[in-house]
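Encoded as structure tokens, the following chain is the form predicted alone, with no partner shown.
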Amino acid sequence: MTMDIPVLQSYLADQWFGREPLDVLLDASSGVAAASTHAEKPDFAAGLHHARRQGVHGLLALDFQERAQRLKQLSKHLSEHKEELYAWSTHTGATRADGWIDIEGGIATLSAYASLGSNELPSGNVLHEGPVVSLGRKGHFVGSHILVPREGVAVHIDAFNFPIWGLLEKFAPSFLAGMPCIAKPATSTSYLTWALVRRMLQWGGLPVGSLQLVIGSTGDLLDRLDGQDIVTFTGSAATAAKLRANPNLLSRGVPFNAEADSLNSAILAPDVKPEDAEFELFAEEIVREMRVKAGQKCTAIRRIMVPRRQLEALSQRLREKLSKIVVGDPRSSDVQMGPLASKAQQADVLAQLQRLRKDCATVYDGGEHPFAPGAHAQTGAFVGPTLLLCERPSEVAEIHDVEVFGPVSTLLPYDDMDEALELAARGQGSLVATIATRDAATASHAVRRAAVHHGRVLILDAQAAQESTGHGAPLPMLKHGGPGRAGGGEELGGLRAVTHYLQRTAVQGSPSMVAAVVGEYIRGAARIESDVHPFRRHFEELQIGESLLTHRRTVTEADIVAFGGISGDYFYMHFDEIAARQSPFGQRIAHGYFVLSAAAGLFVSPAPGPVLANYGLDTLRFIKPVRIGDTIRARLTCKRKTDRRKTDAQGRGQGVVTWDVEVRNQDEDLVASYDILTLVAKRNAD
């Protein structure tokens, strides 16, 4: 090969590997060549020793609180070289604004799970999945959940159209949990991922194992795999059920989690008037899933369902819109849609579009489309927007089973809202939806039937199109997948997307042991009295479990009156001598806020000393109703500590600490029960 481009290579086992050219990848635009694989043949047998061993090693010498700042410090990495990134993201057909969703979508991913670690999930390496159930009737044998890391490597096989972000999406919560990682990019455009990964190693905050990649074929890496592994999947329906359907994988119980192409939908709903802002908006969120990444979204809307006495007039409207977008080079300025990712796809995308045309009339003919100045039209990928129209949706299976994996549209007319609905069903299982609608009452019933078929619905109007990010953008903190042939898995959705990649596994024994496993205190366990007050030790000094068991007060009916005149509280339990004893309860009772207050009146250590603030209260329930003339005390016990790696203005380190408080009567009865958040200075900076 006499070409000046470089050879993508492997790494695997702490090696980049390949030299020996073997398939060139083109440039989508000129069709100009822009990189090649390597003709190398992977070691995945050393690939997965060196993840099972470094890796998890690597990684489980640190905590999910550690893994989050990694995260965090990746994340502004990347965003410092981002520019390299976007130079070779115009090699697959991908605009700037194209760019921007796979490269700063991907960065912005990397961030939302560092916060979401460092707010949610715990110092160490166990995660108790609450709550303690008692197994037994005097609370000597307990249960509960707890999730850790398994010791296995995740497969991450990535479509083409978002290199960088198709990447990040997956490893942002398998590193989380402290799961390595060898990612398989799709050929086509592997020299995007390929340049992102060689910036993540640069880097040098990851574990050594920890991330890997394989350019080209997966060889025989699933018929590697064992059932401590995880595969994750994005890409076609049929490649989904082909890997997941590797018999090796089958037979070891391996989790496959797949997001598929799906035939997702766009409901007009019939309330919607042409001069309504709500029919401009849909409009617009046709035209822009068709548009961004040439239409090249596994989210993208491929079929239109729009009320028949609409069909016109959102088809005129669509016909506009569609004719003023600028098709061309993206390295243009002014170009809006740049072509397909290779001319395999341009191929395949004429051929499934050819197989519509069969049973639908053209709308807009994307084949009479414009390119701008300097397109290359013979040699690029370039595939102009196309807008079809069935008649007969219910009648022509097609519509409802090929997809246009492109800039192409259908619109499906109906006649009632159930009607457009069973369309959508007609999928078999999408990833998103959108319906568009003015109207509350529309917008509950459909999106109830919705919701079987689709892994996310955006219910599109004018008050949430201020903000919304549109329908073809899964978000961190909410899944994206879908049932049926959307592959039925869930590659995001927060803290959901991290206990994907750990084990779950129920843990019986008595108290003290199982507050052992889970690494915070379990009422029933051992406690360590002490002479110091708890809120007096600074974070590293606290022990779990240490515990304070405060002195009595009995509750008067100054005190419900003066707590009524300060909060504003009369409810008539309170003071309606005749309505409260005409009340289950029998009396007048104490308000369960002032309980609250007058708990934290008997624990709180009033000096300056280590607790910063109060933050926060959970799991609050009132048990039972405190009386005039009761007695109550509170037991205060240190239930969890989380480090979360974090100092103040003055470099002193803080943790948060998490209180158990039992509130009881002068009979022992539990009357209220909750945690409380606090900030705890450590003695010594970070």
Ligand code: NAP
Given for the second form:
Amino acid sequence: MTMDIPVLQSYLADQWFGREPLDVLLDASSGVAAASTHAEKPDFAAGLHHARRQGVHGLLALDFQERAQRLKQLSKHLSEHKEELYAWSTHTGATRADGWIDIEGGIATLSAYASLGSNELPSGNVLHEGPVVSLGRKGHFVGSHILVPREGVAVHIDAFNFPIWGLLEKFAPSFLAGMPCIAKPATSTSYLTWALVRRMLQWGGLPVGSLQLVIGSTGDLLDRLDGQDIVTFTGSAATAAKLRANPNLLSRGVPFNAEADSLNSAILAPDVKPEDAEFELFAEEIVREMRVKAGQKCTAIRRIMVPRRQLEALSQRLREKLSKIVVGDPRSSDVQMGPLASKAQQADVLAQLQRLRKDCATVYDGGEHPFAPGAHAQTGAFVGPTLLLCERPSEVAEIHDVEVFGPVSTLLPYDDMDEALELAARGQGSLVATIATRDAATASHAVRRAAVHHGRVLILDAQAAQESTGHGAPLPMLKHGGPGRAGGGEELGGLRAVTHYLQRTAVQGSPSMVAAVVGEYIRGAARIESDVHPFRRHFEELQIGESLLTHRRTVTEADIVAFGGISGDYFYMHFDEIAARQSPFGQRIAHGYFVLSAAAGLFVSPAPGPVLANYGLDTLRFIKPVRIGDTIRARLTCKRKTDRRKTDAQGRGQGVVTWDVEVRNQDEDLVASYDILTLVAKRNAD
Ligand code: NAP
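If the structure you just shared is the form predicted alone, then what does the corresponding form predicted in complex with this ligand look like?
Next comes the full complex, this chain leading.
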């Protein structure tokens, strides 16, 4: 065959390779060849070696903050070039709206992880996971936990349905964590991931070896992994089960995170009537989940639990909506639903649909659904939206077991809410359930039970609907994954996703040693005291452990009265002698916020200097009361420095400094303890 289509190349050991075409990948609508895989076998040993050497080295030459910055720059770069990805995306059958979820959803995930890294991760490559626990009586021996980047490779195996988002949602946390990755997209839509990886590499900001790509088979890749590596998988439960059982992964204890298929549910609660807004919202959510990506979403609603008395009304509402979906070639702007990603998928969906039809009635028949002009079932992978009804869902096992990965959903009538929840649980572990209800007590009861079997639960009501991101959208800040059949993985979820790629280790030692390891001041560790007030030092000059012990201040009744006047806080504990005497403290005490304010007065260095702003307190505890006549003083110690590489409006560099504050009384008892967060200017522009 003469080929004027690109041969998709793998990228391993810093080289694109593969010239000989192997499998031809077809456009989902027209059936015309779009690209082909390559025939040459990759050298996975070389790819792994490259990642473990150059990749790890290059990534760890940066710290968490710098990697977060690169992610931000990368998301900007991809945004600027997104149209070339959209062009490839239409081959998968995706409409512009479908492509938006995959492409812009993926880019937004990069950006979300960039912000997360910038806000929550330290400078350096050691993440301290407190608290510090005292392991001896005198404070000479403490323990804590650190998380450090694994010195291996993350192999990211993805399903065909989200070729961009699927890689980016895995790449972002692993890159942030400092692990190089080898991306293995599903073959049928690998041209889109190939286009993405080319664009990512062309950007030029990724350390050498941090991203590699495999087109086609993984060969012996998994057999070559070791305990520092990690595999993340998205795909069918059957493939997950097979890969998880790889003898090498098992014997070497290679972590395996799986997001697999799932028979997600939507439950219309008994309190919702056809005239309620929630009824319409529920119907819209179902139709959207059938239409978007032609139902090829791991989170799509496969089973719809409906109160038996509302079955007819809901069926009617759904029929009306489904009949209006315009199915056709996604290049046409009025098309709302494209074909499935490939003819193989079409054959699979039609075969699985036949299995369900044996025990189900048809409420809306996709076989009768008209296609827009130019869309042909013979050349393209079109399947019309299909709604089934299973009258006795507790008796039909297949309805809870067969995932038809297309625009197909089934109505399951129920008699009471507990029955609906039991039906949802028959999915043996799902990614997500939606519960539409107007009643908080129903939500509270149902969510507690549904949570056991789901990774995420959306409560749908009219208020949430005003801003809801919908049933089907995994979000980078919330967990994406599910128990049991859904794989048991936790692909997303803010910092949790990053920590998958970090090794957690307990560290024991003296406070000074543990402080040196975690890169933070720990109480009991050596401090640095000098004549220079720490607030007079610029960010670069300040050292962790630099400390100031303030002068003292005796707290008087006048202080309490004055503070009550300024704040308007006349709480009895400060102003009612009789009530205070009957309280556990036995006498009037100073306001906790007065103690805070007085401590600030003790440690502040008032003249203009490098400290630009105080923007908050963390971990505040009032530990002992401060009584009239008590004498307090504060100790301020530089605890943590985070360089977010930020500049102010004048272009001056600045960093975040966290200060440990201890306020003690005349008996050296701790009365207040907290962290202060400040922005501190750099001497030199960054
Ligand atoms: P799949 O057939 O299980 O394939 C998933 C991935 O595994 C593909 O990249 C595939 O590559 C690869 N793979 C298959 N056998 C392999 C082997 N022996 N060694 C290494 N890699 C292997 O799934 P799919 O058809 O692509 O995707 C559809 C399924 O994914 C649906 O069931 C859906 O529910 C599920 N899914 C789940 C999620 C989630 O987050 N939970 C998200 C999306 C999709 P090849 O393509 O080269 O075979």
